[in-house]
Structure formats: C-alpha cells, structure tokens
Amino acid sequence: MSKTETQSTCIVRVGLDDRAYDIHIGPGLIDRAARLISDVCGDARCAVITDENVAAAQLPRLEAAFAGTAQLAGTIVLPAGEATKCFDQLEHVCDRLLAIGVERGDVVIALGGGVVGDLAGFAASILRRGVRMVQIPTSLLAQVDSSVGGKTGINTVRGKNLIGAFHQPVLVLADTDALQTLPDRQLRAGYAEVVKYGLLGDRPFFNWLDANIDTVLARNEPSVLHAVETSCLAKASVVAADEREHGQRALLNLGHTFGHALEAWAGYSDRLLHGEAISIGMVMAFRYSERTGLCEPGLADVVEAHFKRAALPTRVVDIPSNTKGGDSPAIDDLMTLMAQDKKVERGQLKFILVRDIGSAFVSSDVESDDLRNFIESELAR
C-alpha cells in the first residue's frame, strides 16, 4: 500500500504485486474516466453497469467523457436497491454482457454505489472466465469499502453476500463529486463504515471524525477528501496483507455480523440500508464486549452518541415499522441468520469485538447461550 499526490487527487497503490491497482480519489474523475482507463486497459472496449438513480445523475458525465472513442459498448441500466444484488439480477446483467460482445479482454465498469459494484463484479469475475473490472464509486460507503479490495457477492435469502468471489478491480475512481447529488440517507449510511476504520484500528481517526463530523457530513470538500483517503489507505493496508480474509481482513467486519443478519431480517430493503445496519451492529459489538469485561464501561455510549450526531439507527428498535407486520425480529430468527455469516467455521460463529475504541480483534470464543441472551436483551431495548 502506497500513497501518492497530485494537484486535484490523491492515489492510493493497492499493493496486490502484479494484480496490484491504484484508488484515484478526487473531484472530477468521471469526466476523465476513459482517459484514466485507457492508461491502464489500452484501447479496450467498455460495457458499463449503473443503476437508475446514478444514471439519471451521472451517467451523462461518463458518456461525455468517452465522447470521441469507440470504447464505449454499451450500458446496462439496474432498479436501484439492495434487492437487486440477486440470481435473477446476475443471469441479467451475464446475459446483457454477452449480447454487447464483451470479450475476455474487455472491461466491465461498475458505475454506482456497493450493489452495483458488488454485482457488477460478481459478472464480470464468472463472465467467459473473467473479465476486467473498473469501479467508479458513486456513494460514500462504496468509496470507502465496497469498490477496493476484490470482493463481489450477490445475496440470498439465507443472507447477505453469500455466493460470490474475489476479483480485484484493475482501477478504482472515486470522484467525490458524484457525493454532492448523493441523498443524504445514503450519505450518512456510507458515513458509518468510515467510522468503521476508526473504531477498528485507528483511535485519532475517530476522535477527528468526532470532531468534524459536521463538515463530513455537509460534504466540506476537503473534510470529505480526508475522510475517504484515510479509510482507504487502511483499507488498501489490510487487503494486501490478507486479501482472502484468512486473518486480519476480518476486523473490516466489525458490526457485520449482527449487522448482516438485520438486513436479512429486513428483506434488504430501503427499511435498513447497510451503512444504518452496520451502525446498530457496531454498538451492539461494543456493548457485548463491555458485557464481557473486554473493554471499559462506557465505550458504547460513546460510540453510540456519535452515531446518534449523525442520525443513524443504533438500536433494533430504531428500525422503522413494517407495515405488512414483522415489526421486532424474533430471537430465533437472528440467531439462525447469524449461524450463516461468512466466518462461520465448522459451526463455530466469529465476531469482531473490541478492548477499546481502535483496538478490535476476532473473537471465536462466543458462547451461544450468552449471546442469545445478549440479543433478547437488545430486542428488549
């Protein structure tokens, strides 16, 4: 991992050896994007993958910037939302891709937030084999996790990013433009996982977070650049020492767990984005290591009173109501959702728990009694 400067970017080096690729991030990446990919994909031709709402917003942007060039081969337009991330969705976009004529040498651009990428990555690994893949962010929470590190993933009903594969973009451009039209739900929810890299690793990080979480969130431009470069820079660190999550990879995943497992309960819908179900599992992880004497009381109070300054979910029962019914989830139902997170191994749950705020670890020693107490309680909340 290495970091360089130019006069309007910074980039960061993804240190993968020769599957290593650069973060541009800065303003007004998309407007240069087809010079950007020519510098690293040749004269290949481009199939881009959006979404409805980032094409209305920023699709024009990437068109004009390929104006001129016969790369451009198509577009391939989603519904918007996390139920996206689906079999159906997947057979689509392959489907699409294969009428285009993209070909083993060509590049898939995945131009949207983290169900965009993560699908449009997803087809492009298992599409004639493998394909390239260039991600350009267009949400904060895909700037700062989803588009750098190789993982794509489709959902199912049993949970969150379960069929899937590691593939790693040749180029990642985060223009921190495409923020400025983003709805200020989906900001904040992005906001949660780079309050993530502070709670995990990096105590300074959280305390300038705390005390500029105003300008973050206002999308103060140079607030905004700072947080983004030093979420990615710790992401970037972590991927090249354990790309395929087998150790340190896995602290990335504080308050997924509990996290993932609500989404599901949801339906992946608009009623729990993941940055919001993230910020409840980050407290929740914070309080079941206080409950354990791993870390001081009072921690989780302080994690949970920024979040709050941010206007995210904290607790289960700040989950809207369903109106269809299904208001609370039931115990067992968590706990069996839980049971197919990721890092299960031989049955065996991992979680992310912390000995204070920066200081995270991977814990395998979780009683299930103890934590199905925890969760009645945190239901009861």
Ligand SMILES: NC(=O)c1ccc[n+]([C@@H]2O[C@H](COP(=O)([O-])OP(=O)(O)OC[C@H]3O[C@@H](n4cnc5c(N)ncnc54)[C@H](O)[C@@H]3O)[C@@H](O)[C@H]2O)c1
The other form holds:
Amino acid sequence: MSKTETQSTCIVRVGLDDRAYDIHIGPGLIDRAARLISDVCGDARCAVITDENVAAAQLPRLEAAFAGTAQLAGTIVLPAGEATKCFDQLEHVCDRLLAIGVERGDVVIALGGGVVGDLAGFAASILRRGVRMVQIPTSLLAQVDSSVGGKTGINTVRGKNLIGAFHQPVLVLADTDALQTLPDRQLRAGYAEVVKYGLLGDRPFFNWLDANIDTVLARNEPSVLHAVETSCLAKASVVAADEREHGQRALLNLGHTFGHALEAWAGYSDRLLHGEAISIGMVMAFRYSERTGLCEPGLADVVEAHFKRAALPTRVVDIPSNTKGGDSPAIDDLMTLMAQDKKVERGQLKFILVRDIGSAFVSSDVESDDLRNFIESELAR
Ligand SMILES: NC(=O)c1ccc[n+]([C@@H]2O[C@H](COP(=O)([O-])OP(=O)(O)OC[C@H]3O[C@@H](n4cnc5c(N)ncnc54)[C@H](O)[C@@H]3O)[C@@H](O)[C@H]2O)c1
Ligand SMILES: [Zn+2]
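Next up, the form predicted together with the ligand in place of the form predicted alone?
The complete assembly is shown below, putting the previous chain first.
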C-alpha cells in the first residue's frame, strides 16, 4: 500500500501482488473516467451498473466522459435501496450484461453506493467465470469502505451478505464531487465509517476529525479529501495484510456486532441506516470496554460526544419508533441476533473491543452473562 499525490487528487495503491490496484481520490474523476479506465483496461468495452438516484445525479457525467469513444457498451439502471441486493436483481443484471454482449475481457463499472457496488461486483465475479470490475463509489460509505477490498455479495431472507465472493476491482475512482448530490443523512451515516478508522487504529486521525468535523460534513473539498484518503489508506493496509479476514481485517468490524443486531431488529429499513447502527455500536463497544476495565473511564463519553456532533444516534433509545409507535428491542432478540452474526466461530462470538481511542483488538472471551447484563443496562439508558 502506498500513496502518490498530484494537485488535488491522490492515489492509494492496494498492494495485493498480481491483483494490486489503485484508488484515485479527488474531484472531477468521473469526468476523466474513460481515460483513466482505458489506461488500466485498454480498449475493453464497459457496461455500467447504477441505481435510479445515482443515474439522475451522476450518470450524465460518466456518459459525457465516454462520449465519442466506442468504449461504453450499455447501462443498467436498478431500483435504489438495500432490497436490490437480491437473487432476482442478480439474475436480471447477469442477463442484461450478456444481452449487452459483455465478453470475458470486458469491464463492469459499478457507479453508485455500496448496494450497487456489492451487487455489480458479485455479478462481475460470476459472469463468464469472472470479468474485470471498476468501482466508482458515489456515497461516502462506498468511498471509504465498500468499494475497497473486494467483498461482494447479496442478501437472502436468512441474512445480509451471506451469498457472495471476493472479487477485487482493477481500479477505484472515488470522485469527491459526487458527494455533493448525496443526501445529508447518507453523508452522516458514511461519516460513522470514517470515524471508525480513527477509533480502531489512528488516534491522531480521530483528533483531526474532532477538530474538522464541521468542514467534513459541510463537504469542504480539502477536508473531505483528507478524510477519504486517510480512510482508504487504512482500509488498503488492512486488506493488503489480511485479504480474506483471517485476523486483522476483523478490526474493521468495530461496533458492527452490536450494530448489525440493531439493524436486523429494525428490519434493514430507513429507520436505521448501517452507519447510524454502527455509531450506536461503536459507543457500545467503548462502554463495554470501559465497564470491563479494558480502557479508562470517560472514553465512551468522548466518542459519544463526537458522534452527537455529527447528529448520529448513539443509544438504542435514539432509534426512531416504527410506524406502529413505541417499540424497543427485547434483550432476547438482540442476544439471538448477535449469535447469528457472521463473526461467530464455533458458537463463540468475536467482539472488537478497545484499550484506548485508536487501539482496538479482537476478543473471543466475552462472557455471555456479562454481555447480557451489559445490553440490559444499555437498553435502560
Ligand atoms: N463490500 C463491502 O466491503 C461493504 C462494506 C460496507 C458496506 N457494504 C454494503 O454497502 C451497502 C450500503 O452502502 P451505501 O450506504 O452506499 O448505500 P446505498 O448504495 O443504498 O446508497 C445510499 C443511498 O444514496 C443514494 N446515492 C448514492 N450516491 C449518491 C449520490 N452521489 N447522489 C445522490 N444519491 C446517491 C443511493 O441511491 C441510495 O439511495 C450495504 O448493502 C452494505 O452491506 C459493503
Ligand atoms: Zn460498516
């Protein structure tokens, strides 16, 4: 993993031997996409997969970039939202890609957030036994997390991301201009993943975010660039060291065991976005670590205060009630949902806990009774 800079854009290299690739970060990258893609993929034909919101906001820029070339073979526009990550849409996408005439040497481009990236990446991994893919992430979450690292997949009724493949992109173009059209709530949810990198391994970055949170959330160019770049450097180094999540990559799940249980309980709906769920989850991870004497008292309050400044929820009670009104999760439901999390190995839950801000570690010895008592106290907060 390495970094080079030119004017207002920078390049982070994901060092994976023969599957290494560059993440370009900066403004105007979509407008230069045709050239940047042909630098890596030659004259391969490209098929774009996007969703209806991103098609309205960003697709014209990408089409303009390809104007006058014979590179663009076709575009597939999907419904927006998590429900699109399903078998039906996967079948639809594969069928359309074949109809467009995508061949083994061609390229699939994912233009969108994590939903489009995960589905398009999975389709690329199985189409003709694997075609190359380029990620053009347009949400903050996708720019700092889902577009890098090669995890692709879909959901089933049995859970999220349970069917999928590792399929690294050959290029990532994180165009910070694209964030200008991202809805504010989505920006804030993605910001939770940015803060995660500070909390899990980079205290100076957390301090920088604490000083610059307002300019990042105002989408001020240099601040957004620094936040995305630092996040991508962190993700790239973890992925290069542990591509298949045998060890260190699990640290990226800080706050996610608690967060996933809350998301599942809320029905993966607009009621609680992923970034909002892990904002609560990360504060819980700090509070649990404090309670068990792993880190000094007061840190959970520091972390919570930061997320509150981003108007993110930090406690279970902050989750808005459903349309029927006034429900909250039952302790047994949350315990069951946590036990179903992918981070379970032979029945033993793996938790990411902390010794300090910037110092997370994987723990396999969280006692079920302690956890239950802790969650009960959290539900009462
Ligand atoms: N593969 C991985 O490593 C990984 C990591 C984290 C999350 N994920 C997955 O990512 C998904 C969440 O991604 P997300 O938060 O980007 O959600 P998303 O793809 O649903 O995008 C959020 C919303 O913002 C809209 N949008 C995106 N970019 C826009 C833009 N520039 N302008 C206007 N609207 C825009 C989308 O249409 C959508 O409505 C989940 O399915 C999650 O499982 C994957
Ligand atoms: Zn996440």
